[in-house]
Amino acid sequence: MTQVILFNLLNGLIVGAFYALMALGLSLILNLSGVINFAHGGFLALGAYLAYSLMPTIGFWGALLLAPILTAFLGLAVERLLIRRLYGRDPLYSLLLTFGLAFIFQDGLRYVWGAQSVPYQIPGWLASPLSMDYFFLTGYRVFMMIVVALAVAGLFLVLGYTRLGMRIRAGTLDLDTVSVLGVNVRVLRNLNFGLGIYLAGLAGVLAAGMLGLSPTIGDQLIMPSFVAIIVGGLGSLPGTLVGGLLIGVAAGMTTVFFPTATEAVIYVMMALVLIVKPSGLFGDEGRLR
């Protein structure tokens, strides 16, 4: 039984690393350009896609690297042709334009790639178990939680000490002022949504040699992602952080006792949070930090 809820405890873990590293791409976003991006899935599978394709010339590593970026790439050329347009207008006009998106992406995959699961190749050495005892812990569970780790630090430091992350901590606080001092907020909208697309592409890299690789694996992560930052508090990337590995954790541990309530608990989890403090967890902050 201690092994089960060690397996449980350690997959709710890392399926919440994902869930938090989705929704810190789309925190970003909704927080500084007010866009709810339901594509955000369907940009996570076209980086696990590109690796894919990339891996048989650049390696596993390579793919890794390069990935993430082609798919920020393709995610400010859609910001800049597509969803620039809407800014000002009322949010279900973006919301509607990104769920189309979504649809667009999925069936694109499927045309390239095919409706079915693909074979997504890691190193063998990380795939083996680190402990005969725990065979559930094997190299590429401890290396997704390390990339995952270091990517969520280096987001915090952009933010915290680069020009470019102060600017859309202000941008988000006050955007009209941010454009009165000499900010060109068309640049920064569209390089902070290329931020946010790249957390999804390299959590779409990381998740296949998990979860495998198909058209829809961005639909298994994309509206707990959406949970994930309302149970942490909109406008606080912290919180999105909390949420995410706390809605992964809840999951993880229900499937031992009630694995029928697996996915309902996560949004159990959500009204709770939402009864009892309807900002969210961190929601009294409501802006970046």
Second form
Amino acid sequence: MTQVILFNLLNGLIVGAFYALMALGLSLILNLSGVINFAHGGFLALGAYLAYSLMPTIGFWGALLLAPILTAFLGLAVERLLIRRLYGRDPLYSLLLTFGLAFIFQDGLRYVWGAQSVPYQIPGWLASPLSMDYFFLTGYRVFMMIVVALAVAGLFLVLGYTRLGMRIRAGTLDLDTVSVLGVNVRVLRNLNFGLGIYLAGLAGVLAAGMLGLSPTIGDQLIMPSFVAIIVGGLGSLPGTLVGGLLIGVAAGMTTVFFPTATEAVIYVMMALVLIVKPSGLFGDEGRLR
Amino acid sequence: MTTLKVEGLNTFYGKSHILHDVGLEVREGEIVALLGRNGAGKTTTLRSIVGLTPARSGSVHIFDTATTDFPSYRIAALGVGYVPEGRRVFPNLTVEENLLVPLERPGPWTLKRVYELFPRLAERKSNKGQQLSGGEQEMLAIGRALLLNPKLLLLDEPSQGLAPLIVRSVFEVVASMRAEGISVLLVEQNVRAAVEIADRVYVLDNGRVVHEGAAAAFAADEERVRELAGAKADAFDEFD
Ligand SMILES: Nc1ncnc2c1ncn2[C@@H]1O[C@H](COP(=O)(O)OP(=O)(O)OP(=O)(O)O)[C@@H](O)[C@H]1O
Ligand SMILES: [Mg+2]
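Mind sharing the form predicted together with its partner chain? What's above is the form predicted alone.
Below is the whole assembly, all chains and molecules, this chain first.
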């Protein structure tokens, strides 16, 4: 029994880490630009497929490094060419745009890489268990946790200690004032979008090694990521991080005791949070921008 | 070279026509006061100049550049500092982080110099913006604008809600901008304090410029000052 609990706890933590990585990117974009990016899952899938295609030439490590960066560049272009035009308009417009983009992504991926899942290889030594008693504790799982932790730490360092990060945080509450201080807010929003997409791409590269890779890989992650944001509290990135881990673990533990409720539990959690503390665990006002 | 020249500005909020053919000028090294009652359109004028509420017609020239259609950040990057109404300090950032947000234009103003000008900010540099008193927020908003190394500074009611003693020191800082080679456009309800440091004044009423002239002559016209200063005149005697 301990084994089963530990197994699902670890699973939950890892899945939660993916939710968190996705949700942090979604939050960055939502907070600074007021855009709910439904195409986030598409970017995640693209990151994974790019890694898949790059691996034969530059290997797993090269792909891990390069695929998220390439994905981020595509994010910069999408923001620059499409999303930027809708800032300041009714949020419905950007919602429709990103919703449409999500479909375009999925069909584009199908077109290029096929609808079936593809074999996604991780280095053999990473795939083997670290211990006989805890067979599920593979090197890859530990490795994923480390990479996610590094990415999250890196994100918080950038936001906390660089001018770029300070401007992003300032702009989250008052972009006009950031602009009158001479900061090019178009570039700021563009970079911020790219940063969010980088996290999605990275999540994709990692997740494909665990969940397998098909064009719909983003689908199973995006709704829980929105839930993570709401549970953690709109506008709070630490909240988003905690929210992601929390619902991941909750879903993992539910698998042990009520397997049939696994899918539902995160929505139940969301409902509970909304009833008890509508602004989310860390949010102070539930404000959108 | 003109520092700031505004001509025939018409600005709207949705359908309501707020500014009617507003024109004004700030010459190099001048401190110009823009006065007027509540709702006269002072803030709207500044917002139109810095591109936050662009005018529907008319023109703005800053340092001989036509900035009428520029986005705010491009106007600021020319060397225009703006201290908005209500300060708009970033509440979620520390004092020091607030000071690191502005574009780094080269010039004499550094973090160190701002802390020398406002030692209080140095003491509170790790406090969040939301923890500051009104006076500290004003200092922070001015210091933040100075770190852009502006050649033109626009201030919207810096004395609002401050105790008389603090108002005095804020005005001393504004007056000292002259020696820094910074031209100033100062919006104030505190008429007496403003005319004391200004070279020239404009008076707005209902979105129109109804008076323009030398500050000294305006200050001497007690009736006019009292009319504009209204109930604030008495409160302000403490400053003299
Ligand atoms: N965002 C807005 N939407 C619609 N009307 C506005 C808006 N902001 C200001 N107004 C109106 O425009 C007019 C001018 O306002 P403005 O803030 O420029 O005046 P002000 O001279 O700065 O006044 P105060 O001394 O109270 O700051 C007022 O009638 C005000 O009600
Ligand atoms: Mg005003």
